[in-house]
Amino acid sequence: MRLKDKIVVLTGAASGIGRATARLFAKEGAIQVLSDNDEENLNETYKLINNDAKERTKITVVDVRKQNEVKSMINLAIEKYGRIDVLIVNAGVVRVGDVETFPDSDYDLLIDVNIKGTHYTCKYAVPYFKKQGYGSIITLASVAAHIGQTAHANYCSTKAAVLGYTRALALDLAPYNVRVNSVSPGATDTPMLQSDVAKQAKDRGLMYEEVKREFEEEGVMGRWATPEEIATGILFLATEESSYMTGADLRLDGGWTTR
């Protein structure tokens, strides 16, 4: 098991990238807190857990936008297990639309979520790995960090945000043995692109098929990523096999970006 004992914090894993992740770092022996502001499907990720890991998994609900709750979050990690070992930041929403269009309220939650839930959830965790020194804290950017996208633009500038952070970030916990990276994937099978290709399939006048075989297309590999690949990839930043990367990116994109 390589994080045995390990205790992990992740927001956003009621379903996606952040459930499968819970349920691989379950399977490697990880104590985890798990977020999410959905609370249904944050109890149906607890479900899928395997059975001996649930006493090793605690879940609260959290909305990374409150300040008040991602401070609860961290504090409940430090008060139960005393530190945190890993902080895996990947709570996010996506919104498309043309510039000109684009509701305030939707740019909004982009930021709210993306950027902002990624400051704060950081925010309340980084005393205690300066103090600790030593641990990693990892990020989910996106391919739409690295590129641009036909009606992304609000989506993207918040995704390279999260890039831009990300490195910054690592910069400043350098000196304390803190490692700060970021995972980009690329389409992935997951609720949130399901939602952002029906969305532009509906404004296009397309069907759903023709929009998500854009997406296919988009990458070398034909295929949109199971969410258990890009799970993979966080594994492997949050284990020692990584202990020479910081600053970094992950870029789990299907080759979209060798194009």
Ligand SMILES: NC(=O)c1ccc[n+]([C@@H]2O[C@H](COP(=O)([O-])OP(=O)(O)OC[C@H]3O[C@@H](n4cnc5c(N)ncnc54)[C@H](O)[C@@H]3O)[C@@H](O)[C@H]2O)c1
The other form holds:
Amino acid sequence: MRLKDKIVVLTGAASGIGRATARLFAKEGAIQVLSDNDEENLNETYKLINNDAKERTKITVVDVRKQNEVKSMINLAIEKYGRIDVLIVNAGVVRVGDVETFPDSDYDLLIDVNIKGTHYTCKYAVPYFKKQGYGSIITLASVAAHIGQTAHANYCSTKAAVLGYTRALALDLAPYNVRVNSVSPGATDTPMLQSDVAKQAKDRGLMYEEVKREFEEEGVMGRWATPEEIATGILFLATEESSYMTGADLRLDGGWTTR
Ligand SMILES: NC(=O)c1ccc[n+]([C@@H]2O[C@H](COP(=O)([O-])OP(=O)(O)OC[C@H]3O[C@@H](n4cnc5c(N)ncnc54)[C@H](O)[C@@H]3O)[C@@H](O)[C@H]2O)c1
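Now show the form predicted together with this ligand, given that the preceding structure was the form predicted on its own.
Below is the whole assembly, all chains and molecules, this chain first.
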């Protein structure tokens, strides 16, 4: 087991990449605090975790936009286990559309979840990482942080922010032996991407399958990733196998950004 008895805190665990990561980490022996603001699907993730890992898994409903809830999540891990070995800042949202008609409420949501949520999650955990003198923090950026995507200006800007935040935090925490890295998935088959494709298909008067094909063709491998393929990258960054990596971004994008 690659994470035996490691204390892991993971946001956005109710779906997609977060759920796949929670399930993989459970199999690898981690002791986990899993959070999300979607209680029903968070419960479903808990059910899907292998039975022998349930005892070492806690779930907690947390909206990463709310500092008091994020603080409680971190406190839960510290009070119960005394440390956090790995923090995975995964909760995120996507909203697509042309900038001139982009609803302010959607832009606020993107900023509040993707940027502020990332900051709040790190903010309350960092003092413990500094005190411990070791650990790994992993954020979720995106190919959208590296390249432009049609109708994604607002989303792209938030993911570029995550990339910048991650790099700078890596510098701040290097003296404390804490590594901070990001993962940049390409098109990954999750409810987020499915909703993104459905919205674009509607806006452009195309069939879902047509827009899906466009996304598939962005990567040189011609297909979407499974959430499990992203989870394995997160696992690598969580273990000492990546001990010489900090401030780095792991692109798991099927070759999208190599074009
Ligand atoms: N799917 C992709 O193609 C793709 C590509 C690049 C990056 N990403 C990033 O990967 C991460 C996971 O995405 P996914 O595809 O698994 O999406 P998803 O929608 O399947 O899962 C995201 C989870 O975040 C949770 N969440 C949303 N707002 C929240 C909030 N305010 N507080 C707490 N939880 C909240 C959702 O409830 C959901 O369970 C995101 O940060 C996303 O931006 C995804």
